[in-house]
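Presented below, as structure tokens, is a lone chain in the form predicted alone.
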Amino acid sequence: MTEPHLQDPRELYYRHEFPDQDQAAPALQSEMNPQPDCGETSYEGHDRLLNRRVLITGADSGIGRAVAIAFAREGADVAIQYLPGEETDVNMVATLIKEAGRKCVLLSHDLRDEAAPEEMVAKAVEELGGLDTLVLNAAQQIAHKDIADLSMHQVKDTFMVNIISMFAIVKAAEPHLPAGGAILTTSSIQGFNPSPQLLDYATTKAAIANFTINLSQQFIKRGIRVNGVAPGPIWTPIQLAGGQPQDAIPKFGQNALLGRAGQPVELAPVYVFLASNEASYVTGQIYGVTGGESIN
């Protein structure tokens, strides 16, 4: 008789103690030690998005990243929204997705500038003939033990980058988006189970939560569900340029109960399943990714 394949999720990924790092924003994906595992050598496709035109924003590592891998093996043409200077990370995206045979726009934007959201739009409903899913995914995380040491301007421009940009990038790509399209937003544990020194952070990923559950009640009208997801921590490059406090990085996501960090791969299969036909009665929903931690 054939054995069932199982795997233990404790052993998974990497496990031990990260080496102690740090690197000016924006961080490399290219430069961390171990390289996360956003599922460059290991996703399958299987058709489940074919032909779909996605806008993928903080696509060049990380979460984006392994969701660019994900949707381009599973049939997709993808547009990247990246920060200025992070060309190295973006140019191996870009490979992977042209090496699955599909399209890739790469878009140079900073979401703290009120012109991108409009601009990246047009340019990816130009080049991808059309838009019908988005995967809201860029984030600012700046650790700060205190408030007196946490300035206003971070405050101002993590909430523009998280949260603002997405009802912009949203306003200015609903008159694109058909029935049957999909808006995925990537909220945090954080935004349930806030850490003190993540306070600007945390607060926009709550406030992501409540958007994507209140913006599924407008869009479902025109058929397009929409939909969150909450991970919990994930070893990406964000945690290297201050996401994280210097001290905490060796023993980072440890102490969730699978015992590691989590990998960007981890969550690719949820963002998957969550644009595709196969979540057809799925909007309004914020799933957790989060190594055990519970979100309700």
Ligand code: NAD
Second form
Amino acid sequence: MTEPHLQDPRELYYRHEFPDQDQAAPALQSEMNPQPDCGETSYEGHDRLLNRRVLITGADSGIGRAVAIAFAREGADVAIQYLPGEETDVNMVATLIKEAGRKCVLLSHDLRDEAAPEEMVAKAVEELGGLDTLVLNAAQQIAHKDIADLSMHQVKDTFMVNIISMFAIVKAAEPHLPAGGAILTTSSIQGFNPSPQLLDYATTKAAIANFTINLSQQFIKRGIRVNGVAPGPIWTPIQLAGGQPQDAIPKFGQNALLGRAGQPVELAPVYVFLASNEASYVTGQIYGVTGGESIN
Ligand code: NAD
Ligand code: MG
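Please move on to the form predicted in complex with ligand NAD, as the form predicted alone is already shown.
Let us now look at the entire complex, which starts with that chain.
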């Protein structure tokens, strides 16, 4: 007998092999087949983040887009950073945020640029009229099978975008963050169980988890909680501009216990919870949303 209020998680969303595809960087969500589900038509808010002022990095697509849509529908005004070249994707998000009746500030910045963190925080504070919540989510992921093929140029860029920018954004934002605010980071299953072809990326994701746990000790002294999310295989553009070896795309996510890739919308409720007042006793934690693989 089927119970309409129950959903078998194995049978939700896209469960087939993905069509073979790749893209030039920056990969765009608008060119993906099938389209990731970021909650565009499904996420319903319940004022959990009413009047919050949030900066989200990498929010044009994928997990960041799902978080931006959810946060706006939960009542937050959002500033979203994206990479130049991602205008098609970011305009889609901006439309949805405005349809939710919230303010949307667009910040076009490359996090390889040392000046970007201070500039984007200053603009977010000015246009939102303050800042209480950070979602540090942008990252680059470029696979190489062997360290011999991994350039030091790429290693430095990966560290700059994925982790060094987090230090700089938090430093720029901290004078503005009030008690009751929150900092969220996006780590990865790769930080705990790394794949050999993602040596530089996985190292930064472990660093992000450590940074998150450690930073929570400083920030709780001013009433701000700091938590991270560690996703498993999620169908987003990051996989398609070299994020995976090309031959891994069709079966992407099928090794998860759930037997399928996750969709960005399946991450959004965890970010909403961790940012919200409902998570008042939660800080210094990394939440796995991995499709079953343990991060412990
Ligand atoms: P995504 O490609 O949709 O988002 C990543 C975003 O990072 C891009 O949209 C871009 O705006 C931003 N970015 C990349 N390089 C940048 C640069 N040089 N300067 C500024 N911004 C830059 O992919 P996603 O999967 O939603 O990624 C979001 C986060 O989730 C990342 O931190 C990623 O590591 C993490 N994550 C993803 C998966 C997955 O399977 N998709 C798994 C674990 C963790
Ligand atoms: Mg993008």
